[in-house]
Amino acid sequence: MEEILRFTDVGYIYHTKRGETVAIKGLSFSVEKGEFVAIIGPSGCGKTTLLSLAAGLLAPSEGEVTRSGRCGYMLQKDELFPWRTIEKNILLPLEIKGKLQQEQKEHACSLAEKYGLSDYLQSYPSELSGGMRQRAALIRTLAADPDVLLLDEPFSALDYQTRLNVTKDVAHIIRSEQKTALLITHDISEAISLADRVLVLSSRPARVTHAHSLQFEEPDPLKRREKGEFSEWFELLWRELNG
């Protein structure tokens, strides 16, 4: 398969007035086109730094990050502008890039219609539920047609029930659009329910300690949770994360 993202012996050091902090050291992994890869690790181990490196927002202190396509970044909160309608929020990345032509606008609106937001395009974020806003945020990211989606704990601000439903929605949209995704999360169950592969990071400085391919026939996150092997994967990843 085609490789779309690779970290090769990557290190990153934060410099402050009090000295240096080694956030990442000797980090190597790759993501292939069409994969959904989840990364879990202890709190503060450098997961968000890893995504910033993947997006090109940070340059590695050592090693190399290579990517063969455009990245779209989805944040922990939807970050929709409250004074703009949902349609104008979705179109914002295209406006910023100067690519808001009729064809791109029609593509963005077709995504909204395809995934249940057509009736809310003229609504404002405050009029939508948290789950609907997060769906709008994903469509905003997809509107720019990225090759790989970088997901920074995008469900963490939602309550548990909404989180389960939005996880299902997001997984369906990403797989339907045949996008590559790299998710960072502290939630083991979330990683198992969504990913094709799960990578486990060490405490800071972060490096990959374990990598697993999940052989679920069922892509639906909620149905995965009902499978017997779900609990087996949870126990294994829990031990690796806390060992």
Given for the second form:
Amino acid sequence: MEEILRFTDVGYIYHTKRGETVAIKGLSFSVEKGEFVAIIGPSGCGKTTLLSLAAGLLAPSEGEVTRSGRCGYMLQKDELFPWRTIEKNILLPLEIKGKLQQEQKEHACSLAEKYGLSDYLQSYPSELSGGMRQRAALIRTLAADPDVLLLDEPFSALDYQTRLNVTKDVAHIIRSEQKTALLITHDISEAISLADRVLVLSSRPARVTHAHSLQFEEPDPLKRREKGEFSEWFELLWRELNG
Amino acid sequence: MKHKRYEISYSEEHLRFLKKRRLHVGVVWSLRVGILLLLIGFWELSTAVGWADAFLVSSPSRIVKTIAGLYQDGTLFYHIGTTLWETAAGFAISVVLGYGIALLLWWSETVRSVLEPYIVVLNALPKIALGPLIIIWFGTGSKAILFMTVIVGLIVAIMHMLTAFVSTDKNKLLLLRSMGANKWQILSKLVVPSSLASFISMLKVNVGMAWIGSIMGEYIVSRAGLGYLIVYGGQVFKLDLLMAATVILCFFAALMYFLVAMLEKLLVKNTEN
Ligand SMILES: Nc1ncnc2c1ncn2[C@@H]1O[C@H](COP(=O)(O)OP(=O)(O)OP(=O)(O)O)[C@@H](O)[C@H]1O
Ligand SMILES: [Mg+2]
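Since the structure above is the form predicted on its own, I would like to see how the form predicted in complex with the partner chain looks, so please show that one next.
What follows is the entire complex, opening with the chain shown before.
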């Protein structure tokens, strides 16, 4: 298996006027091509920092982060630009890369079409529902054809009903595009319903305390929730997270 | 935007609502005009029957006559033109320059922290204190007034825009950086468009500032313009002239504000926010 992302003994310290915060220390893990990895951890433990390191937005204070290929970032809120149409939003990463060629553009638009956004391409984000907006945000992330998706609690701003649907949606899209994904969440059931592998982080400074491969045959997150293993995993992870 | 044009057939309730709204707007406008007419009428009446001394408070008819007089001796448009030009040019220069400087300050945090105390002091300084200095440097012509207008508006424009630029959404910045955007792209794709609303409110504030600057400038140095007419009218006790100039000033100040409001409509049209 090809390795896309590797953290080796990574540490990260925030420096401010008031002092320093050790956000991450001795963190090691790797993500392989095609995997869906979820990372759960208590709030404030350094999850967002971890993703920034993975995306190369921060340089580690110690240790090493290796990454092969490009990252696509998706945040808690959709962060669509309100002054751009959905189409223009989706094409943003291509614009930034300066390669808004016809071929790329068509790829992005075909993604939008495939995943039910074609009616909304000329609409502004304010005209879409929360779930639709998050879907548009995902298509935007996919438009640049990233090798690994970094998802920072992308569903936590949605209400429960929408959240289940969008989760299912996103899982479906990511799996059918055969993307590698690293999902950060503090929702245990979300992690179990989506991931192939779950890593549990300690409280700050974050390091990996447990790692599990979930052997679900079922890719659909809603159906996973009905399986017997689901609650077993839930109890185990809950104990590890709070233990 | 996708305009979905339905064959519109509203409910009874909505029609009643629309009717009520129209009525409300009508009432507001008639009251507005009514108050104005009432004031003018009362003013005219009280000077006509001698409740108030027209020499001290002037009167609407005398104002109209004065304006007509200015028009006849050909100086009306000269004075209006002078002030308008100073105000508009000062406004444009302070807005453009202020925007540019704010961008520069946004770009470099070091420059920003170095210059911060200077900006604070310049902002606190009452610009009229610079009057004598400006006369010495720029003489008593339009140049001095233009300079006054620019400095009155400039600092306000800088502070207004800088605040908007540095408060650009952190998450959107993060997102752009994760896409590999350089600073120019961050500027053009995010910082400038997301500060559009602030830009417009800055324009509105600066229209006012430009009038303050130009009229203040004319009080201090000028030989022409509406501010000059006001000062001159006061000095020689020609209240009619003073009032006439003030009325004209009101009109043009409102007009300029209205133009900015039109610009706002134009700019905001395509950005459902
Ligand atoms: N820019 C910063 N400067 C200083 N300290 C920071 C900065 N960003 C984060 N921290 C600190 O680092 C620690 C980890 O932050 P991080 O945002 O990575 O946690 P998190 O797990 O994502 O939190 P949450 O669950 O709230 O999303 C926190 O204690 C936070 O206060
Ligand atoms: Mg976080």
